[in-house]
Amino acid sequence: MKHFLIDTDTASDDAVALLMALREPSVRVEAITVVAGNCPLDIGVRNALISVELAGTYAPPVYAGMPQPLLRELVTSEHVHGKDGLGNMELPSPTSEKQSDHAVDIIIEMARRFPGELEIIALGPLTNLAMAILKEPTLPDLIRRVYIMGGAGLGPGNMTPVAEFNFYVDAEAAHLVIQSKLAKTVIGWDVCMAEAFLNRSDIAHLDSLGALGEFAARTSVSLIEFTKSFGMDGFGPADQTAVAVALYPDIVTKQFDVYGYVEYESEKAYGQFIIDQLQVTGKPHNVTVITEIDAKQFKEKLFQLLS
């Protein structure tokens, strides 16, 4: 049994990603930690609790973490995910409540509880994880691997021409995590907008699967509208792709190890994930970058878990 901790800024794609992980019987989600990003922290916590209840399997504890980036003001994305983060579905409040402990402390506690076994899936800005590393410098030695949905990979950004949202919200935190000794895999926005892209036919199929599939389709309505600004009809399931890579490593068809870092000093390039493909820096590899996945297998897993 694999042990996971999911760190999330729970909006529409995060919520569906949580459903996927909670409904995969071969793994155990030990905790869900929430960070401010797509939504303000309180909304992200609410959406995480809603997702756990919708999954209908088991209820890992939910913890609130950092309410803002390390050094900057919080940038959110209600224009992408709706005011409630779930496509303006206005769902009833969850019946469960968050735990009182701080998410940063729980990341450290879970790493100590499952030394060398805990895997973290980071679906939002990396503020919680960066703070955990700062608080406990030995953390990288305790965690098996971190799967990070962030960066634009080999493609363009969605916040600036070069920066993807999660890294843009807190580039300082992202740089700290990428530069850490953690074993880490990055699934960039480019992969989510290519092989994993869900078109109208895919979305209609989701909508026909039952309550969870309908939820996945409805919560993505505002995300679909946002994606039209890129001239595309559908949406890139960013966090769902990252969770799928963590749950099913064999869906990866192309990846490479490389030295990478996140730019945080330049305003124009703030949040850019820079990949040293030609090894011009001479620095050792510190990250695995996913560039392609098996689209057919990804969609089959997505539909199966939400059926």
Contents of the next structure:
Amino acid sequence: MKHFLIDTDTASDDAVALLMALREPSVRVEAITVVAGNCPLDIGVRNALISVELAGTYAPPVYAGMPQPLLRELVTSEHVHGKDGLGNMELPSPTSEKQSDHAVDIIIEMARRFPGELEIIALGPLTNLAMAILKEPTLPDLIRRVYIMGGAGLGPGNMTPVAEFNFYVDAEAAHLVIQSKLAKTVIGWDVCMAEAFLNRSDIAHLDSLGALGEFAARTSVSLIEFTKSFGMDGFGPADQTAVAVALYPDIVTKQFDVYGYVEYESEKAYGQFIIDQLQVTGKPHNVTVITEIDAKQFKEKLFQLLS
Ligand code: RIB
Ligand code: CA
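Since the one above is the form predicted alone, can you give the form predicted together with alpha-D-ribofuranose too?
Up next: the whole complex, starting with the chain shown before.
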């Protein structure tokens, strides 16, 4: 049994990603930790609890983490996912409640409970994970691998021409995590907007799958609207892609090990994930970058888990 911890800023794509992980019988989500990002922390916690209840399988404990980036003011994304983070569905409040422990402490506790086995899937800004590394420097030795949805990969940014949202919200935290000794796989915005992109017919198929498929289609309404500004009809399932790579590594068709770093000192390039493809820095590889997945397999898994 694979043991996962999911760190999330729980907006619409995070919510569907949580459904996927909770409905995959071969893995166990040991905990869900929430970080401020798409939504203010309390809304992210609320949406995580709603997602757990919607999944209808088992209920991992949910923990609140960092309410703002390490140094910067919080930038949220109501313009992308709606005021409630879930496409303004105005769902009823969850009946369950978060736990009282802090998410940063839980990341450390779970790593110690499953030494060498715990895999983390990071779907939001990396503030929680950065704080955990600062608090427990041996963390990289305890964690099997971190799958990070972040950075623009080899494509354009979605917040600035060079920066993707998760790394843009807290570039200092992203820098700290990427420079750490953690085993890291990064799934960038480019992959989500390419093979993984869900077009109108994919969304219609989602909608035909029953309650969870309808939720996945409906909660993405604001994201579909936002994506039109890129001249595209549909949406990039960023967090769903990251979870699928973590659950089913065989869907990856192209990846490479490389030296990467996050720009946090320049205002113009703040949050850029810079990939040294030609190894001109001569620095040792510190990350595996995914550049292509099998779209057919990804979509089959997505539809199967939501059926
Ligand atoms: O840039 C896309 C990422 O930012 C996704 O994780 C989305 O949920 C937002 O957090
Ligand atoms: Ca997210």
